[in-house]
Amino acid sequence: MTSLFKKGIKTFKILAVILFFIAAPIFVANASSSEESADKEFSPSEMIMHHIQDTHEFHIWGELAMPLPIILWTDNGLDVFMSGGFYHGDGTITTDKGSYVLEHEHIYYAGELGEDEHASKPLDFSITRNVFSLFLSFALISWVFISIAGKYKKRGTSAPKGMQSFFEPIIIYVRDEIVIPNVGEKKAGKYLPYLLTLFFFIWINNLIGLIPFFPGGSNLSGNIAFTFTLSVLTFLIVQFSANKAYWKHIFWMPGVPTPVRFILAPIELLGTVSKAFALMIRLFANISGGHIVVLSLASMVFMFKSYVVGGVVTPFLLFIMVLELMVAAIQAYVFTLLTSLFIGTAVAEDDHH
């Protein structure tokens, strides 16, 4: 098991080296391309801003860029289109059902927006730049996993090579130390897939977020809506599984005063409610506070015009991208630690209290 781990501290270093090379350079020139006019002064929010937020294209470089689908619910039925002719053409697409304009990655009829403030919008199902990171981690980590079970299937308890030396130490990992401990050994098979799941998905997207070309950049852990769902998955899965000892202390805590537990009881109610909004908030907040830390930090080199402020700002630049690798993997952690320990204060048995 000890060279096992090894061998995934040291991939772990290799991908660490090779994005410490070629994460400046390229934020740098992303950064560079939001002051391609040169009569318009460079503007260090607005770049942060359209980093972070989700928008319906792939910036590749320069003037290079990817569009992606555009899937709305109209008056007059479905329409689907590419992205490209909002940013590259005039502003306006105009299809048979319909024209379109793109305003701050929100789309809306032509003509409506700006004469009513209630500016009417179709639905919205189109594949955003998160939306197509969401995808690619689910066929990344159902390719990986399926992967190494058909491997078990073919080598039985044989040594592990290949991508089961690198992600079998940290399956065990989640097992034993985060789970096992939280859950409880009789109780944690049931949650097990739930929380590998719950782990490697916010890990693999974190770590999508911080490869600065396509197909990464998205910031989809730093998108509220992303967190705000896992929360929820979190908080339902507590909530029904939680038995009569788990909601005995909720709402008629023992050994406490009966007026004392009518203040109580609201309380305990909100906390679990409070539980999940933490989860949601502390995600959201570390990757998205990462990004911008990173993008100021490129910043810098344009609002100071400077080759020396560039030379002083790349090594911090470098080294809170190699930060935000441990980041990325600390915060699934910290996560799917928190859930097992939400779900095992559920399921624990009253003589545990």
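Numbering follows the first chain given and starts at 1. Here the structure is a predicted model, which means the values were calculated and not measured. The term rigid core refers to the maximal set of C-alpha atoms that superpose within 1.5 Å between the two forms. What changes on going to the form predicted together with the partner chain:
- Once both forms are overlaid on the rigid core, the distance between the two CA positions of residue 274 between the two forms is under 2 angstroms.
- The Cα shift for residue 197 between the two forms, taken after rigid core superposition, is smaller than 2 angstroms.
- The two forms, fitted on the rigid core, differ between the two forms by 2 Å or more at the CA of residue 77.
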Given for the second form:
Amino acid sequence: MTSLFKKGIKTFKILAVILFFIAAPIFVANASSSEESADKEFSPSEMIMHHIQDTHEFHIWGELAMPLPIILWTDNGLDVFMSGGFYHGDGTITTDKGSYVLEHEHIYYAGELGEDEHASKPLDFSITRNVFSLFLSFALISWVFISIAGKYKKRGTSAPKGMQSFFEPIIIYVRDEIVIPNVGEKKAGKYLPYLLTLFFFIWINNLIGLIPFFPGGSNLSGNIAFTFTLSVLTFLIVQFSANKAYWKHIFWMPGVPTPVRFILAPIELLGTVSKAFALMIRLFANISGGHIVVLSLASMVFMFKSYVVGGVVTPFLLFIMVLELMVAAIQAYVFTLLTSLFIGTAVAEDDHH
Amino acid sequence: MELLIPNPGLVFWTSIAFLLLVFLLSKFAWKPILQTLKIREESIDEALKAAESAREEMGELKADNEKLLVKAREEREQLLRDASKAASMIKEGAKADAEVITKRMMEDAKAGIEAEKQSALAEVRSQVANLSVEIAEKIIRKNLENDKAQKALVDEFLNDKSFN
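To test you: the structure above is the form predicted on its own. What is the structure of the form predicted together with the partner chain?
Okay, now the whole complex, with that chain kicking things off.
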């Protein structure tokens, strides 16, 4: 009876912690909108779009924001400075190479931004919030797996311990359930390092995106540039590792009449691109969609300004948040699975004819 | 629409970070991890096989032991049977011996008794003879105390002995 009670307390504590994490974005969202919307009405779509898109500073809490380095390739060469000036004062930053303004998170040459939609822009390689998050995940992933590898080296073949025992089943799962069945035992070793990195890169970035406060919460893995890069890499790997049989299936489909082959070839060729395209859109839509749902639910509290709505929304938000945790893993799994599947079809021996 | 256009800057950084990560992890993480996992799996496989063969050996040993045990039990029973047979034989022998001895002793005793009886009888007989002689002598002495009697006796003898 007492143990049951204790268990109940423990569960309650865990729930309380989760609730805190979920409540945090509400406050953050409120805080970020408070400065500009002191006189304006709270606009959920503006807040959500602001969150979903990339920014040149990292908002932390209330008035507190971390300025990020701006790296521009301008008409006068490389220009590097901090982003603080874009958000304070008149919003124009002038360096010895030029002066710039930020409009909807796009950097323009100052003075050229008028009515013209296609005002000239410097090439923007800034360390934005998403790039910052990318570097964070880079540091985290390399630290985690290189330190685990050190443990493997040190402990040899003895049983895994600590972090090692958390990640080992996942690594084995990726190897035995995703890569080997799709790519095939013989070729799996060649692609395994890439696919393992891909899986953990997507998963950990999804998870960092779910952390509602600094330094998490950026929508990196839900950004189209991120998913675009990964799908292009998948596309390139598939095309470059494809064997003769694969190309034959695309341009001269065996087992069908010759006229049909001419119809099939462009379709198949388009299929190679559309597979990668689907990968890009799937990850983008799932992660961005998740962020939008969570933020929309949180926004409801501020729209209705009611405890009742808060009481109803918060448990539902908890449910969605837990669902998003699952989605984070599932999308990493799906992306890795499909990439291995595409590689598998590209390298498969032509033995079924 | 803004959301659907990849930003070149982020594409650039993502490519660099991800490819660098692939390179770093392949070299410093996945290689040792996957290698160790493979070695561990092989060693576990071997250990399992060794355990299996050890179990088989144990089974064989156990079967051997059982056989030995059965044999030992049989031998014990055989021994017990032999022993009880020997014991009963000894008992039988002892009984027969005892009977023979008893018989002999009885016979000896009987013979002794007979001999004693005979000797006793013989003594009685001789004592009776002596006594009768003594009595006869005394009677005769008594009867022949006077001459008349002596004369009568002589006469009698003489009558009996007809001198013919």
